[in-house]
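Form predicted on its own, single chain, as structure tokens, below.
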Amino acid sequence: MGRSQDYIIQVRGLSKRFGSRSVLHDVEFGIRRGEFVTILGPSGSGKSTLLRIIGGLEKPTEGSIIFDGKDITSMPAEKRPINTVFQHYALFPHLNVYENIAFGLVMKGVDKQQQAERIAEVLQIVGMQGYENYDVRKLSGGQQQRVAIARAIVNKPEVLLLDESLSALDHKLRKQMQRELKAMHRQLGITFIFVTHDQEEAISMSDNIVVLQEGKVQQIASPSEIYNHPSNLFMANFIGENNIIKIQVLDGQKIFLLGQSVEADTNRFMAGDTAYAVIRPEDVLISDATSEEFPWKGVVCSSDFRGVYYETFVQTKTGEILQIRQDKEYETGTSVGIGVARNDLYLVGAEA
């Protein structure tokens, strides 16, 4: 996991059970100071439970949370230098914008002059100047989220937790808030831990991503590493769109793929192993004729214009359907040649 002094937060051997139901299994990773880290996973993977444990809102069954070298597993949430923005913002409906943001400062006994200065500062950061006296119930979803973020950062936490905090917004506003959150992260310089089930959101916003499935860590890596080098079959299916084809590993850096022996990087496998070839749709080559570069034959099932490319589906002679993204349209029923460059063939096993 790296040297302990490299991390502001370390999650060590964390497990959580609710009665007989196990939600997290031996989760372990570190987060560096100032990073934007996303915890990504499908519904029910344990990501919100993990975030609540980091924030002190849940106790782990086993394991510990280390903050800046200190064990804070038993520390109450209000004592941690960590604030949370919840999915539904949890604003106080009877308080206006200013009073909502001021709430934490009042609880800490900050004097009114300091309150005013800090609230003015965070309103500028979230782009809500002039809204101090507004009724929060009359704000749009995006404005309510900005107020929730302002309330969370006004206490100057070292870590900000965001639990599915963009999920209630419509698509256009969600994209806008993704950009704004990244800008806030750069401006504040604090550590962000963001929970989402949206792969595109995680890839576009994060420095690093922790992927959970059924309470277990599947992969921890940068967005480009996760996209281009999934650790196992689950990751290949979960991140983006892939052609995933069962293959046999042969001797001498070769695999048996779509009925033919081809070169591939087989270093992580033994001859005779069953594995899976992962090929991005944009990496499949297609031609009107077969050749050494296009060794496989297939028949076009469909070819649809998607704006900047044609999405074409081809059935190979061995029966697999390949998804292909290229800049040329092919008529249904056309016989074509198909190829994949060696460097665009990535092999995974069923497990990491």
Partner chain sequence: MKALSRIYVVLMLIFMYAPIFALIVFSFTDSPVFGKWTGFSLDLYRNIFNGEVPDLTATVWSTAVIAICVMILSVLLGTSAAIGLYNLRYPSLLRKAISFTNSVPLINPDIITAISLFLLYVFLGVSRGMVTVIISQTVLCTPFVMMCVLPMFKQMDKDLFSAAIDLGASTFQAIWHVILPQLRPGIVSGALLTIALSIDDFAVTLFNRGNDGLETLSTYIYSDAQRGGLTPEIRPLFTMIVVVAVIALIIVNIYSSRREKLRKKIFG
Given for the second form:
Amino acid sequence: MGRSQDYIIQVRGLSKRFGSRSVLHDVEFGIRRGEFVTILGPSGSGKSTLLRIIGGLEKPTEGSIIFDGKDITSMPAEKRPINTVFQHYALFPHLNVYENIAFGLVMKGVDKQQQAERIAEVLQIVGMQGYENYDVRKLSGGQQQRVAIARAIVNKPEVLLLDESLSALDHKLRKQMQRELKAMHRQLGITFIFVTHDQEEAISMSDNIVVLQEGKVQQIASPSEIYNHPSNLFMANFIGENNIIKIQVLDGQKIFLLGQSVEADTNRFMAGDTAYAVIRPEDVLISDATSEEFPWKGVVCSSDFRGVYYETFVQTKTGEILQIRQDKEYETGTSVGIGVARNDLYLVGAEA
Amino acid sequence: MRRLSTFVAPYAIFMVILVILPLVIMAQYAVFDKEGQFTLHFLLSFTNEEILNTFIYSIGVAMETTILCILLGYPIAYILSRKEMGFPAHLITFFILPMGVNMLLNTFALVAVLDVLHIPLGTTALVIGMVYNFLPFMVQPLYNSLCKIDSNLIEAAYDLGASKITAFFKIVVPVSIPGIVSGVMMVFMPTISTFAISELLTMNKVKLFGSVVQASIGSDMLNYGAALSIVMLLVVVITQVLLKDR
Amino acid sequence: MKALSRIYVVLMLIFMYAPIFALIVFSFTDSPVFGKWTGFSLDLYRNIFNGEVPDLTATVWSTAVIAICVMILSVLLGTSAAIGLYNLRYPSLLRKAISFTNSVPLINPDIITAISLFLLYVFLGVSRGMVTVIISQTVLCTPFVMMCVLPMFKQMDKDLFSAAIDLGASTFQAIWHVILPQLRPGIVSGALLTIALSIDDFAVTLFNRGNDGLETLSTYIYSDAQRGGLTPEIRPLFTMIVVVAVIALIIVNIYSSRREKLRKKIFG
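With the form predicted on its own in hand, show me what the form predicted in complex with the partner chain looks like.
In what comes next, the whole complex appears, and the chain from above leads the way.
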């Protein structure tokens, strides 16, 4: 990690247990001021719990949260300069749009004039001008979400937490909201912490991604780093679509892959280690001819046009099925040669 | 949220002092007599013929009342729950209304009417009065339970060739059993333990178990009364357990 | 078939309401004997209010005071307990214990509750009077309040409290501004139910009122009937209670059907 002043939030050694069940284990990372960070993970990975702990709605069993250099682990949620947008928005049903948004301001004792100004401001940011007197129960999902965001940001928090807020929206609306959230992030300049299980969403929106699985951090990196260099088997499976093949590490920068000994960057491993080769579908080379570039032989199982490429599946002589994306049409049953450039052969172990 | 769970504390303390402790004390009174000797009064109470008779009689009255309430109340609940019968939906409210009026007042009104009709007070009046007071308690759960029956179920039965009567007994009744059980619980047990109503209805001539208990408490035979109460409690608990399994 | 069922329902209605109706009718005559109509008169009504029957007036007053006190206590205890119970981590042993103990006054015949509380007061050396009656009725009524309030949590977004806290509300502010408004229908029906139960209560009052002559409606009628005579002023009192019950039921019905309509509009 870099200088502590860079980080607005630091999570240190965070663990959370409910009875005997461990939900978070030794989670550690830092978030820089103004960043858009996504906490990404499958269901049950503990990501929502982590978010709630940062927001002050849960207390960790061990570890601490440092905010701007100060330990806020025992500070209750109502005192933290952090606001949350909840998964189902949690709008107060008995209050209208204006009153919902005003809630935080009322609690702080902001005067009525100021309230009106700030509420008008955020309504504009979220695009809900004119909806002040609406019954929140009668709004659509997308509108409710905007009100929820408005209600949070009107308090000018230093950090905004979003708990899978886009999950309940349909696909098109979701994409639109993703763009709007990014725009808001740029406009407001505050730190966003976003929780999702959708890796495409994470990769398209974030400056930095923290990946959780079963309560443990799997990787912390930028979207391109995570995409190109997954840190372990779980990450390789989770992010993007990859061919993952078990290999054996041999002496001298060589691995045993698909029945052949080939060159690869084995610096992180020792001879005899089990590891996995991660090859992206678009990096697999395929050809009718057999030559040195294409050391493996196989038979085409299927090849379907997908507009931009052909989704082709080839079964190698060793029995593996590889997913390949390329631009030539192949008939099922054709014998082909498969190859991959050394740089595109990426290795991971089971653990990071 | 964790912090809200402490809100249960006042009531929890309240219950320990005012629900658990009294029962413990009552049990204590029941098994010890005035001098502090350990006895098993309530076993003795069963050997007293008069008490035993009263007890059996009370159960008998309770069963009669419950059965009559089911026989009279089920049709009401059923008819009102079937929209096609054409009764306004809120008519059920009127059958439930008497629950909101003091039971003694209800009985009082009934006694006055019985008097006018020259029906003498006594065992018949007792049963009439019990049914009168407790019918709403049977009708309400029955109605709630019958309302939940999807009319599609009955139509499906007709479709499969069942006559109206068969459909009723093979489909409607079994599905409404939770309602019947509910109703029975709300009628049978209060009927055993009530005493004021029976005294009003029979001019004190007929005593139910509840009256005996009340009398013994009133005349300072606390231990005895406590013992009888425990007996009643056991009957109630046993009934509960038997009915809960359904 | 339809005709038969209509006749049946009408007959049952007559059965249930004949006594009530008769009593209401005869409240408008001042005949001391029930059944003899001696001309229309509002005397009996006046008598209740102008102190002609002081015992009855005092009784009505006591009943009302007790009912209101019990309502306030039960609602406070029951709502607070419901909030606490809902937030206890499940499957907590404590949660089960509280649920069970809560159902004891519901299952027990009221005479058992009455006697057990009486023995408690004897044990503690507490003298019995209005206060013990209020406490004892609260024991009986609070479980009902719990039963009315707890279901309201199911329809509530589980993050509402968290949202309020997140926005800067203290625990109490969050409960007051956000939770209680959601619970309100349950609290209202619990309160009304408590008042009805309190007025209707007999056993608990009888055993725990002490010897100072405290009378509530039920005990008054009871001792009145024991004495043989039935005070005619009870008729208008009865009428008024029935009217209040009808109005209360209508209000509750309108309120709940309005909420049903709103819910159907939103959720389809």
